[in-house]
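Coming up is one lone chain in structure tokens, specifically the form predicted alone.
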Amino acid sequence: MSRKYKHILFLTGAGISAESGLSTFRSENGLWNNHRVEDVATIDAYLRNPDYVHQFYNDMRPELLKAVPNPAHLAITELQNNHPAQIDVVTQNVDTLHEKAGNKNIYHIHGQINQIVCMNCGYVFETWSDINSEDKCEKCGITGMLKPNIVFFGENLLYMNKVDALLKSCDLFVSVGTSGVVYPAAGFVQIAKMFGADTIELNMEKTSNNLLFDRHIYGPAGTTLPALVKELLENK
């Protein structure tokens, strides 16, 4: 790898958190922690039965709170601390393992498990505590309008204007542990490539985006990403 990169952009998915024990929330049969996605991850489900939806995320928070970063997350911190390039992280994960690992410039496009948003005034705050439909927004004072700051199906992803700018300015795009089938994130590599970036995919197996990447590295992220970071630091 002879190119001297000035802007490295990571896109991370569930695969980067697998070795931290968080790989099974969404299963192949469409269930999320043994719940139908339609019952816990749509705005209609929230409006129909907010306390049921709140309880689902209340139950999930303790497991994500105790999860610890693995070598893949820590490798990004090492790269950010020792490489002169601008390095950003766009993640599809709602966990906070990037933060726990010390990563910087993180954009949670699907939201965060430890954030709550008021649907009345838009106020966002962080908490690991339980939330229910009786809770009041501390900013506007309205009761029953607090929602997990998770992007439900049918809602717009977060930070998309910023992400679009990052995709157009990066000269290295690295996808880690994401399937490449869920849009718009599956199209990020195409945008980066169109604007001249080198593209690398780290995954356990080939994805449907296989042909859009210049290079493929297969194996667990906790092994492959530290190796790639070592290579990038040797050629900085």
Ligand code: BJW
Given for the second form:
Amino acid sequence: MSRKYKHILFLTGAGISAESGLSTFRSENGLWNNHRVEDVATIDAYLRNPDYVHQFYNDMRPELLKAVPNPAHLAITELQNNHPAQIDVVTQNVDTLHEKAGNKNIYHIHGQINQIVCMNCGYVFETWSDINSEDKCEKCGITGMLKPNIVFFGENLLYMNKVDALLKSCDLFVSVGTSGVVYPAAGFVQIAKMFGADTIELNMEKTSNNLLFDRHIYGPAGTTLPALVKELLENK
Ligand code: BJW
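Which structure goes with the form predicted together with this ligand, now that we have seen the form predicted alone?
Now the full complex is given, and it begins with the chain already shown.
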């Protein structure tokens, strides 16, 4: 890949945060933090039993608050600080490790653990504290409508108009640590490729999207991403 890239777009998934000690979703036993993802991350599960889902995310917040970025997140900062291209980060992760690493232009398409949305009025606010179904929205005053600002199965993704434009304008699309099974993010590589981007996949193993990438780099992202960044900086 010797093109001089003008617009690099990263798509990241749980694998980029694995070396920061955070669980991925689809590990071998199919459980995620001892829960089936379908029991806590669907809008139906939330509407059926909001307190169960609140408890799950209340328990997760302190762990994500104390997590620290690893060399993969930091490599993106290094690239953004030293490469002339426009560089954007579309992440499926609800952790804030890209922010903690100093990355810029971050789009959390599946939401953020430290944000709450009122389903009545749409007000979004930040907190690392617990919430429950007794809490009241400070904007509209309605009780019981606060939800973690996390995109559950069956809900629309965030920032999709912006992301669609980024996918069509990037000339290098780099997927890092995502299994490529959750749509629409799993289809992003196809759009970027159709609009002329080179495509690279960084993962520990082959994914179901394997054939859509021009190049694969296997191994832990904390090692492979800094190496790719070095290569990109040598060719800028
Ligand atoms: C490493 C590593 C290391 C490990 N280094 N790598 C089209 C076709 C079929 C279905 C659909 C479709 N369009 C929509 C759907 C339905 C649905 C869907 O995709 N279902 C499929 C599962 C079949 N999608 C949706 O509902 C989405 N909404 C939507 O499309 O709205 C429009 C619509 C509405 C109504 C009807 C129809 C359409 C919403 C998706 C929301 C996803 N939410 C979650 C939970 C968030 C909660 C939370 O974070 O707590 O987001 S699910 C979960 O999966 C989470 C993740 O962001 C997402 C992706 O997972 P990810 O990041 O890929 O993690 P893993 O664990 O799967 O993979 C980790 C990878 O890392 C592995 O490959 C490892 O090898 C690798 N790895 N260590 C590098 N060190």
